[in-house]
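First, one chain by itself: the form predicted on its own, in structure tokens.
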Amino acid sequence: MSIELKNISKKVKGHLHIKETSLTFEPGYFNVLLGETGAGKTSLIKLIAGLDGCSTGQILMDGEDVTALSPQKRNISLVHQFFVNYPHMKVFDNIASPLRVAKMPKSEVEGRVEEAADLLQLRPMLDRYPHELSGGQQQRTALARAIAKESRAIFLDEPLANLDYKLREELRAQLPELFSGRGTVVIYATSEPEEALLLGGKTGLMSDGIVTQFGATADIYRNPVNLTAAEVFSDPPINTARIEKKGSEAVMAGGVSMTLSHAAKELDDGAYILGIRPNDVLPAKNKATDIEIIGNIRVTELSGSQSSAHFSFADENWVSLAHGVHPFDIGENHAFYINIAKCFFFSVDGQLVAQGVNNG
């Protein structure tokens, strides 16, 4: 079983909400489509998933021509991140709705659903109804009825986004395994670039309305193929700084120089765009090597075991990511350091150009 799209796009009112895009979703694997809010994962699940008719192209599943099928006759399921679940069925008739609905032998209906429940952790709760639920055991329902189904593609448009973080982890570590040997392709929607990578697989970076890159999740957060991917794929978001390079040398805004090796060091001498992510810019120098800064504090926050400070470098806005506790005053000058190897740099147009070695 895959999904191919072939040049499909979405055109409302003379606007292009989803621009033309042709992709190749497979089995095995979650398929991850990251981008911010509006940024189109939304309006492209509705199109593979027939809520919405393409513009333009073919959605083909299994090489078989879907474009014009009902979402019922391509066999898919969808999870939202809303609770959707019917009121006044108990637990275990929510999960059987869409078997019954295509007339399936009671013992087989009974079979799956309890099947289902299982995975799911959700047996004792068969009897109860949804209000009767916690949110997490309502998404549960969700999912199991999306298991049960044994549809040939499963769609989870942000399914986490309304739990609390403990049970966010816990659906989190779980879904890959729920999933796993079924045949089924599995798409999962999300903003948050740490998810994608938790969940593996292949992602899509998506930025008004078009996939902007597509691969191995992990590859992917390793090379982006431009800055608009590389910011799509980072949070805190990637910080940037325009530098002037001449020779093996380079000078980033606010004076700081820095000597550049490996392909960076190749590069023209001109005008160029530097990237690093936030948790490699430190409050404390690892190496000898390392590039020091002095930034201007603005925000702080400790989150668990991370400290996190926002401050002004060179008329940018900059942010450190550091692991630990790590004391920062509001209006201070700090010396953070940044490692040349994790860096990344952009033309002044976005495309990467070059980047750091060991960049990982």
Given for the second form:
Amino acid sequence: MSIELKNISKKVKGHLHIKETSLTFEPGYFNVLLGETGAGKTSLIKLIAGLDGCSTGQILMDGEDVTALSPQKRNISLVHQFFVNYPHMKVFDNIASPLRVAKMPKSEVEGRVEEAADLLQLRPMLDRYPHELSGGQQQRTALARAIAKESRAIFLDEPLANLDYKLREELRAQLPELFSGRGTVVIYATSEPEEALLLGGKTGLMSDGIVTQFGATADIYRNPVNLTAAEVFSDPPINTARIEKKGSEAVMAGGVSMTLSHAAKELDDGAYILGIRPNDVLPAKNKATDIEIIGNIRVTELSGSQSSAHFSFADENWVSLAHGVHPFDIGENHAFYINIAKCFFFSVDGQLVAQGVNNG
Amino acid sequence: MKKQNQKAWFFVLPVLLLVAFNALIPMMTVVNYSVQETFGNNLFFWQGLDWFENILRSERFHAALGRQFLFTGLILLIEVPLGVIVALSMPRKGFWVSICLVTMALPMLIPWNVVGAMWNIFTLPDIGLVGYFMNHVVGIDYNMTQDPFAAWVTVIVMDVWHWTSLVVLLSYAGLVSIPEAYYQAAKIDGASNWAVFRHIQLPKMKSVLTIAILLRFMDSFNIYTEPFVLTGGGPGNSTTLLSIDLVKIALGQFDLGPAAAMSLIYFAITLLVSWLFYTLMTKDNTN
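Next up, the form predicted in complex with the partner chain. The previous block was the form predicted on its own.
All chains and molecules follow, beginning with the one already shown.
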């Protein structure tokens, strides 16, 4: 089973919601669509699911053209951000509903429902109504329905977004094993970079209705093609500063100068944008070559074992994210250190032109 | 033991006063009348439960009660499904939504006695739009002042015209609150339109429909003005519903005792049916 998108696009009232996209999704791992709210993840999923028609292009499932088929004929399942279950049906009947619509024999329905219920620990809840379940159990029921259906593809549209933190962690840890070895194409939409990294597989970065980059998740994280991709795949957002390059030296907007090496050294002289992820901006010096910058602390947050500091540097708001507990005082000038090897260099129009060595 | 704070009673007082003035005191006056006989001059004679017994045994009351249940049953049978169908076929978004909603609300804005008068003129055999059309174009002998069947049809059509909108608006509110995700799930399952209605829309509309039916039951069971203005309870007694009969006894014959007893029985029936219905519908609260 595989899904191939050939130049699909979606136009609504003259406005291009999904720009021409060509991708291939394979089973065996998670295909994550990562993008902010409004980036077009749900719109793209609706096109592939057949809930919306494409304006142009073709969708192939296993080589078969399904562009004109109804969602039912495409044999897919969709799990929403909201917990969608039939309100007056018990959990058992909810899980069985797509199988019954497909007129499957009763004995087989029971087997499949029980198997899916076991996978999602819903066995004791089969006789309950959705409103008698917790949010996590309701979403597990929706997942069980998708699994019992054994469809060719399953779309998970931010399925964990409405769960509280603890349940989200729990269910996310379970997700990969639920779908492993099923031969189903799994497409998972999320707005959290962390989820993409945790679920692994492949990631497609989406912004403004287009998939800017698609490939193995770790590769995408290490090698963003442009500033937008780097911004999408960084939480908190990537720090940026304008630099002026001359020879092997570069001067940052704040007057800090640095010595460039490798690819960055070979660039033409001129203006560039330097980007560095918050977790590579640290409040302590690690290496002699680290560049020191002075920031004025504006906001600090402690979350678990991480401390983050928002500071202003060269008229930009920067964030530092470091392990451990670091004391910061609001308003003080504090030194932060960046490793030149972890920096990205973008052209002024946002394309990646060079990056530090040994990234990752 | 902890000393209890009695101040809370102060806060309940305004509500108690309000309820006393608009419900308890008038009601007690009726209870007072229902157990006595009076011939005027503020002279009262103790009568016990005689009036209640008389009313409950009276064929006239049975007939009016029967007509009342028939009327309420018929209009519920028509208005509820019709209201749901209209709500289902209304647009959910776009330019037409507000136009539909306002059009739907219009009949409910017309005062009840005006509705009665309107339909009265509407159905006059010689000059009324409907009356003339039925008699002279379709060729059916239609005169609701002489034919009980025609009178019933007219009273029911009038109520359907006046009040279906209420069911429409409530159902519509229930329908638009269903997230799009449910319809998408149904589409992916390949559910038919009927299945979508049966398994998504109807369960999601259950609570608003309960309220709609309850309101329509109470209003139609207590209806007075419209049929009174339209038919005056006639021809004969054929459209004399409970409230019309009650007013005849109380103000026409000035039998205050029996009228008071009848009001209390009337009230008890309305309350009992409403309570039964509501309890049954909310027994397993699926919302």
